[in-house]
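One chain follows as structure tokens, the form predicted alone.
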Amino acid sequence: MKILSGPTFISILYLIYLITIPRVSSSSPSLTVPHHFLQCLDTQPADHGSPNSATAVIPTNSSFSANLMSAVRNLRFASASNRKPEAIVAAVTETHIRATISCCKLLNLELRVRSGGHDYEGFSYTSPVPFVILDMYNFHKIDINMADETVWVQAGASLGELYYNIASKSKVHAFPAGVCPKVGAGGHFSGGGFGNLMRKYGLSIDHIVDAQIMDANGKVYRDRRSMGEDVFWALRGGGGGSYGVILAWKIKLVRVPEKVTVFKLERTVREGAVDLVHKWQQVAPVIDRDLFIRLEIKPINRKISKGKTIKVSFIGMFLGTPERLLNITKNKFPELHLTSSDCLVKKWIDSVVFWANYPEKAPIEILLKRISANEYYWKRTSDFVQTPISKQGLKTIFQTMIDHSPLPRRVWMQWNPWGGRMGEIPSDATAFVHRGGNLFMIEHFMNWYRPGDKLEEKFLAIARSFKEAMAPYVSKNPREAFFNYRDVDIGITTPGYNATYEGAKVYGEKYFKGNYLRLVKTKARFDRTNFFRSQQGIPVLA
């Protein structure tokens, strides 16, 4: 007879003990659950001299609130009415992650994996049912190999840390990803990862060449071959949180000039903003792919006469000199009236500081800052535009923005041009489906700065009303949405194991279109029990 010993025997004894205590329920969670979770952690295999429970905090710990709030980017989800986790595990090693997964399964707790905390609906640190946060903050090692121009970057590293480390090795290398330095690589890359290099190089996922992931059984897959190409495909754009815990990505760097050019021009309606935005739609997706011009469209108060108007900012990133940039805009977009005095010449790493809206003379070390003390309340969503909006349509949109903006609060938008490399990559090359056929993507914003349920209801209603007013101008059947800009308003599934293929289609087809079924089939093979789940997760097929 085989004798059980060590951690396996202890775990079995603990499982028997758990049978004698009340199970966790979504309606009446036991007050003792956090302590049971800590006890469970210490029944699991541990690193020598490092108890698993030493990495965890529970609500009775004095540091619990600080740990929770350290990566809460949207204060809507920090209110007293939001369920708090039973524990937060700040894993330092894979052993800690494995123990966390095991104890969540034993105690019937959902697991939320948080790398940077930028999930737009707070899914990485909230849940309607009892849950534990696995915080990947300590997994932020970055290993650069300039010989083959690759980098292994752990899931908890921020984009700012990645960019800073790349710049420390080379003046002519970069990586195509987002412009917010505090965003975590784990979630950003798994949802696609877009930024101001996308027209030249595509998305982050188009330059991910390998990955490491831990599954629901604690098994680590060290490369794409061991996990299977279907899983590696799904992780790039399908949201890694539905399949396992992303440990690290292997990325391929891209080349950039030693100096790049950036600019920011502002125009109001009186200064021709309607005509300029109309022309931008025709030019920005097809102009030289070294040029990326983002629009920021905001209602403002008029400076002289009373009333409101619209201000449009044209924010540009050009991989080249001002002279070549001005030649391009003179020929393709002369109405912009871009001049040499508008252009700033910077190293690529300094352009990252510019795009992050940091002070002009801020040192690049500011990119290493991972925690912000100035968070607020917001609702953000996305849309894709596939047909140019007429001038009359733009006038209507601008007026609707004004009507929906009780200044100083306001709805506003960013318009990000597609085209270039984005139009050359097939929609099924990765799980990210929004490729050719799109002119630009819209990100909708509604921000406010004071707490209160009535204020939240007011501003959410404004955001939803404006989003509905935009319906005639954006993609249809389905109205497409960007997974990294999660939006519960497009649909959710009931928390727990009962998410079905048909039930999740309400959001699955908007995020993934024709790639949704393949994601579900991959999920069924890799996470059969649907352990990694959320209100907008990929369900198992059955």
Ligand SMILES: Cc1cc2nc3c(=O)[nH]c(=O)nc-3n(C[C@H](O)[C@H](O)[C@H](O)COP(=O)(O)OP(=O)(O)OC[C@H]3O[C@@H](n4cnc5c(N)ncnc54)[C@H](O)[C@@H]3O)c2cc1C
Second form
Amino acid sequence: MKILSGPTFISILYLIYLITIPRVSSSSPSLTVPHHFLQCLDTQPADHGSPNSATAVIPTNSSFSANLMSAVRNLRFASASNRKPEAIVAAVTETHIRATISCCKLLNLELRVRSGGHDYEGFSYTSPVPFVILDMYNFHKIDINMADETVWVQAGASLGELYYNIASKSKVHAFPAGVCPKVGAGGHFSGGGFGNLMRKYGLSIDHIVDAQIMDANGKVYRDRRSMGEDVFWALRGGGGGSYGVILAWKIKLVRVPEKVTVFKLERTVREGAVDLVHKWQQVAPVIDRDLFIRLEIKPINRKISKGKTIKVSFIGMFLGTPERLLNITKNKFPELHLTSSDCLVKKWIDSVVFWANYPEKAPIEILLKRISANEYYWKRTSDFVQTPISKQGLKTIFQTMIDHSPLPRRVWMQWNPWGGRMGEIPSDATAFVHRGGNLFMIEHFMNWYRPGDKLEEKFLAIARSFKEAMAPYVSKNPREAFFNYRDVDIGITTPGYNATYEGAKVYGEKYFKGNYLRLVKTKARFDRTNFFRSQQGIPVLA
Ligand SMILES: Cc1cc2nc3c(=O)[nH]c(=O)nc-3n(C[C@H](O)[C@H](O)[C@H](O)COP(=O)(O)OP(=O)(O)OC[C@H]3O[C@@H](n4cnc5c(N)ncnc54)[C@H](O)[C@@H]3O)c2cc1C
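Same protein, different form: I have the form predicted alone, so give me the form predicted together with this ligand.
Complete assembly follows, chain above in first position.
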């Protein structure tokens, strides 16, 4: 028999020790667990000459806070009342990810995977139970193959990095995804990914042709064939965090003209906003699919007389020239009075800068910026509208917005038109279910800029009350919700996450409707032990 000695022997002794120490279950942060976790990492197989623990920081490290905050997009989840991770692993190689998974299992810690950190409820960097963050920040390689117009993009890459890299290779290629450049490919694509090319091309997931994922046993599936079509289906719209660690996506680029046209028009109620929004509902979801017109509806103080009113911004993206655009709007939406002086002609990559609200002359390198110093506190949620809202309904909504807005703080909304390509893709083609039959999706916003429990309570109550008031105008049975706009108010599982199919239906049906059952069956096959879990995970029990 071979006698074990040296590091291998010590590793095995340490593993036995880990298995026999009490597992983490207390709700208070532990002093010892982070150290056990680091030691555990170094008992796992490592890359030559680089200990796994070198990629991790724990709360006693001076850089811990900076690491944690580097991708916290909503300051609500940075407050002291939120549990902090036992460790953050900034994986550089698959070995580090595998070691992290193993040690989370051994120490009974939950794993939260973070790519861009934009989760609306902070699920990628908070948890009600002891946990570790696996930060995918370093997995941001982008490999473009112009010969077949495909790209392998690693999960930690931001949309801005992706767009910038595409533009560096071609003036006539793009990718349909979100308008915020800091959003991560890991979470964004797995929830669907919509942006201003959606009426022409659909969602990001409609152009994902392959993926790579690591499962709870550390096994890597290098393509859709090896992971199985059910998993590949689930990853496209079923959300990140329930099946495994997504390592990379293979996407197919789409074509755009060398120059596109963008515009932004503003109209107050006095300038006819009610009539315009009423008409927009009939026009925007059926108009030429090269045209996407988003609405932003905001309460403001009146400029001249006292009191509040509503201002509506019409923000447009057109895949063509201003002449063709004006021809379309003159015919289909003359009330908008769009003129050539409202139109800006830009390269597609410059239109990305415009849509991200960066200054007009900002260089495209700004899209590579991943850390922001201006984060604040917010609650955002979604709704889907399937029947046009009457003029009287719009007036009531506008007044309700005003009543809910202690200016300068306010509730406000973005309305994004569906239709075009979105209506042609069957609702079970991917796990993203909200396709034909929807006129537009609403995003509800409530932002505030100072900390404090009382303030948070106040603004959350306002946001919830306004959402309640919107119930008569939006989808029902279920009131549908967009997974990428995660909202714990629609329901969560109880602590312990032993959610049943029935229990998790409370959110599962709102996010996924008829696709929910298939997601559960896929989960039961691929992540049977429910290692990848959260308060809104897909349950394993069918
Ligand atoms: C400012 C802002 C603008 C936005 N704009 C848009 C938009 O235009 N269109 C749109 O569709 N959405 C938009 N979103 C929503 C965004 O798409 C989702 O919040 C998305 O989940 C963010 O992905 P992320 O990787 O940045 O977030 P993260 O917080 O890192 O992850 C989100 C979820 O996915 C999981 N996850 C992340 N990476 C992985 C991985 N590699 N493997 C497995 N699971 C993973 C996380 O655990 C978490 O549950 C926006 C969000 C914000 C805050």
